[in-house]
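The chain below stands alone and is given as structure tokens, in the form predicted on its own.
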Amino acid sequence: MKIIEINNLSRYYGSQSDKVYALKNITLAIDRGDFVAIIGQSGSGKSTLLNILGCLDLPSSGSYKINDVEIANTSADKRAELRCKTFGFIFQRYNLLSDLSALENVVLPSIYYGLDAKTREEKSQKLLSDLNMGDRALHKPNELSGGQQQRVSIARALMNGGDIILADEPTGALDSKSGEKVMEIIKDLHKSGRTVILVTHDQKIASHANRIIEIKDGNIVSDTRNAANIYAHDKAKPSEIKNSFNYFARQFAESFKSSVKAVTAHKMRSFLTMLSIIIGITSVVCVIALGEGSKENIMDRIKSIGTNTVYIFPGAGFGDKDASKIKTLKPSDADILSRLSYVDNVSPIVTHEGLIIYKNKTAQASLQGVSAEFLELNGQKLESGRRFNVSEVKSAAALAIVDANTKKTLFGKRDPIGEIIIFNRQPLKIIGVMSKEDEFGPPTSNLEIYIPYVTAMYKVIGSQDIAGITVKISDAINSHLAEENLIKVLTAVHGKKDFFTLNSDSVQKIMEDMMNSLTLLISSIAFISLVVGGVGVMNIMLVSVTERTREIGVRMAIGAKRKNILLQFLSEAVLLSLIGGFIGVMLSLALALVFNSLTADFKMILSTNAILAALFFSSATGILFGYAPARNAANLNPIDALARD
């Protein structure tokens, strides 16, 4: 029964203008369990014309079929599968994986072909044992004798089978021992049935076939038979896998194994191609923690303030040049908003600017009159001491609260309480010291006092007006309705509208707006460096490609398609990407707790959603950038890569 049947087959390369052939017209049919031996001198054809009954390479013009398949009509992975399940390379130079121990090298086939674990190691040990090979199952092959190493190299092309043993030159690299017992076992592997077809030029390793093809110049100028010795009989078959998922999960385990092997086989290398990636994750990550601890504490900073908080300006707004003119706000007016049923507190603000002494010390200061509840509304604390009272306010005592800087300014480490100091020619007694950490906004050298703002008024100032008022509205309020109404009622009393507002709630909403803005930029800026990393990716992975094209040749002989390949090399740029965005997200969290050890400013937060974000992002450039070299990889010419050292 045919196995084999070719057609008027020819092999040339160049253009068709220029044609150098490598085989002409070739005609000839295999039986199903024979053993034909194709000698012929270096350049004959020979090894052209294995490769191309081996499917590792396509005539250019006639007839080649397997079991009545043209193979001329299937696809590159159909024809892997054939390697895969129809064919056993038996190579001269044994092209066994270097990084492969022998077990892992004849397993490899099994893979392909969807085994599973346990099975597929059973059956390799049985093929290694059965040639003397079970005590050095763990050996790499550089650890292996040629002998040895053939002898691997045979039990991986019987792992799927073997139906048809294709081995070229199989002695050529062993001395003549070694090369007698390959040849003893290749007679065997014909004897259980299997077609055997070597390609030999020594006519004394070619008398072991029952027939002997000659090719001279890409022609068959002899096929002679000598024996009649066809050992065709059903051998059997790996199970096929019905579950394309289990398939799929075993085929990617491997791959993910092989990155592993990959991986660790070049440290170095490998740190190199990370090093990039752990910049850029730690870059994202640490902006993101510093942009979300700053947004924190100015967060604080403006709840302190107090929520439902609306603030009354003279003027059309910020930066109105003639806000200095106006001097319709007035006391009056805090009195009448006070009366509001949906306001919790009023205070109005007298400001004003002065030298301030103390013994023989000056110092520029400003000065806020400010109500009794003015402190409690806005969030702010004392360090030590106590606030003023109403009555205090109404009756224009003459007290103070000083600030951190003005107390270290005048006082040093000594407590300033009960001390006088001296503003515009008025006295003051200092009853309080605020606390550093609740002053709001970034720290400044300014000094400031807190007195009574009827103080401010007649005592110091001269002057009804005041600078602003500021309304804490109650908290079952909607405070933007309450602003509205608060709008309202003080247009009706001026009779004009010559006072602007400013709504605490929309300060804190801008300020979020500003922060997120601000940290998506920054942001931006260090994801340019995960897209560099991510070319360094790319251009370690076509260096790969490229180093390994022998292993992906060898691969894709037992049995790899175009898809194992391509998950293989994507499995590698991923598994770089992953390490280098884990070791970012490590280095980022060591960062974060020095930095959080050395300053009480403000913390680094790191979210769980940013380093979420940071591993997707690194496994994502592992895949953008992997891609290319992996289908570089995965459209490679199985005879071609081969054919590279």
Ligand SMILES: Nc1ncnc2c1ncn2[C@@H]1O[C@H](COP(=O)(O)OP(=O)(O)OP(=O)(O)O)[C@@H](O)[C@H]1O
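Since we're looking at a predicted model, the values are computed, not measured. Just so we're on the same page, rigid core means the largest C-alpha set that superposes within 1.5 Å between forms. Positions refer to the first chain, counted from 1. First, how it differs from the form predicted in complex with the ligand.
For Lys361, the Cα coordinates differ by 2 angstroms or more between the two forms after the core has been superposed. Once you line up the core between the two forms, the Cα of Arg79 stays within less than 2 Å of where it was. In a rigid-core overlay of the protein, Ser479 has its C-alpha displaced by at least 2 Å between the two forms.
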The other form holds:
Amino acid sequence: MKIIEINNLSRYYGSQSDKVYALKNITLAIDRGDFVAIIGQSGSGKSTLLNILGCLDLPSSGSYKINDVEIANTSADKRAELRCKTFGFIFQRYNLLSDLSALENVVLPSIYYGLDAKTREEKSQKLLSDLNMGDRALHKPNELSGGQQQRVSIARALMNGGDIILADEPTGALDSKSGEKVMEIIKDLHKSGRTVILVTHDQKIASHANRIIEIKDGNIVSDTRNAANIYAHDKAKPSEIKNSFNYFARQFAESFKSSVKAVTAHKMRSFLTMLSIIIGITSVVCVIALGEGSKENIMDRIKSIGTNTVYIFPGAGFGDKDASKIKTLKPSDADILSRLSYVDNVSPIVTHEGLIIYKNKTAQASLQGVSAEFLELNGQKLESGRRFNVSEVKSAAALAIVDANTKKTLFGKRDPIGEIIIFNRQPLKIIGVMSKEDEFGPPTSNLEIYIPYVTAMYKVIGSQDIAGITVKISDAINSHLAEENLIKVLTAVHGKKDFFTLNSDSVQKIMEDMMNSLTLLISSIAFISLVVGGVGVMNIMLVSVTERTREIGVRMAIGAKRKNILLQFLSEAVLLSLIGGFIGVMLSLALALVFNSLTADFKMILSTNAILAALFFSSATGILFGYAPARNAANLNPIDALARD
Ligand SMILES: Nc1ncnc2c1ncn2[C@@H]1O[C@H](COP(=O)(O)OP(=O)(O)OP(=O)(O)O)[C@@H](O)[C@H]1O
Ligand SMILES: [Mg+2]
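Structure of the form predicted in complex with the ligand (previous: the form predicted on its own):
All chains and molecules follow, beginning with the one already shown.
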């Protein structure tokens, strides 16, 4: 019974006009269970013929049928399936994968077949034992002799049954003794019912076969039969997985396992691939953490402005060039405003620059006359001492609260509470010191002291001009509505609008908007570094594909479909990116720890969301940038891939 039928088949290389024929108009049929040797000189076309027989290559013209199926009309996947289930290849140079042990090499075809782990483990062990390789099963190919490697490759060819054994110079790289041993095994394979097609240039090797076909310059020149011992036993096929979901899940798990192997086997290459992702993810996470930290820092400061507060200043707006000369606000304005139902309390602010004298020290300072509630209103904290109360303000008590700068300048490390300072000839008793970091605005080296505004007006400055009014609106009232109303009231009192207002909520809103756009800016810079990382992954994966073309060829020859190769390289890219992402996150954590222990008032804040996003993006980068190289690998022509060194 014919298993293989070739009709008028040609294979040429080169362009249409400049054809070089490796095979020319070959017609040939091979019976099931036969043992055929193809013999001929170097360059005669033997390997070309065998590769076409094994569906590694396609004919340029003519027909090739296996079991009456025309191969030219089949899909790449169908041909992969034939290589997987029907053929068993034995190569001159063994073509074992060097990262895998003998056993793992033998198991490989059954993974593409979809066999379960237990069955394939048992089967590969048995095959290796049958070939006297049981004790060498866990060795890598480079720890085995040529003959031993060839036996491993024979075991691999038999793993999925190997109905048709295709052997290209199987003894070509072996000494005569190992060669004989291999020929014995091949003869046994024939006796066990397999069809064997063997390519050799050695007449002696060919004489083991039933039938010898000699080719020369791509033509069959003789076809002789020595013996007719055909053994066509039916082989029991290993049961295959029909459920496509299970098959896919298993392929996925196997791809993942093999990518773990590939990653660990080539540590330097893996590290270099990961490096770009590590840098990308670390910068993303750190930049976001820094952004979050500064945001929180600024938000804390914003909160210290106080909420539901409206500030009223004389003039038309900030930057009014006559601002210092405009004196349109009066203490009576503050009184009027304090009587409004929606106003909690009001603090006029008067300011004055002058000299503070303490014993023999003097310093330039700015004095602010404020209400009893002012400090509270602005959320400012005291480092020590107390605030002044309402009756002290009304009675123009000569009390002062100094800021940390003043304390440092005049008192050094000593406690200033209870000491008397003189400002504009007015003695003032210090009752409190303000803590530094809670002051709103940029840190200044200005000395500031706060005293009751009545004291400031009548005892220190001697004028009732005020620099501004701080109005605290009841919490239940919308500050914007209140602001509009305040403006109406004051405009009516003054006869015109000769002041401007600032709402703490608007200030907060503006600051928040600024912070958000800052975060966006920072994140987009971080995103760019991630893209750069992804391009790095793609580069190394492309190099890796080129470097491993032969491995891809071997995998295809033993039955890997395109999607198997795609899945393998893709899962490698994703794995590398994920590990890189993980290392990047760890590195960021370490950096944040160091950073936060070095700086006091500014913290890096790592959020779980940022970390999860980083890991998500790193695997997405793997898929995105790993896809092109993986597809390149999957689209390789098996024979081209195998021919590559
Ligand atoms: N990819 C290719 N591109 C161009 N020419 C090729 C290619 N592969 C093979 N050939 C040519 O086809 C012819 C047959 O090559 P083939 O490899 O089949 O020879 P062979 O009989 O196996 O030789 P050997 O005994 O040395 O292995 C040779 O002339 C070779 O140069
Ligand atoms: Mg050859």
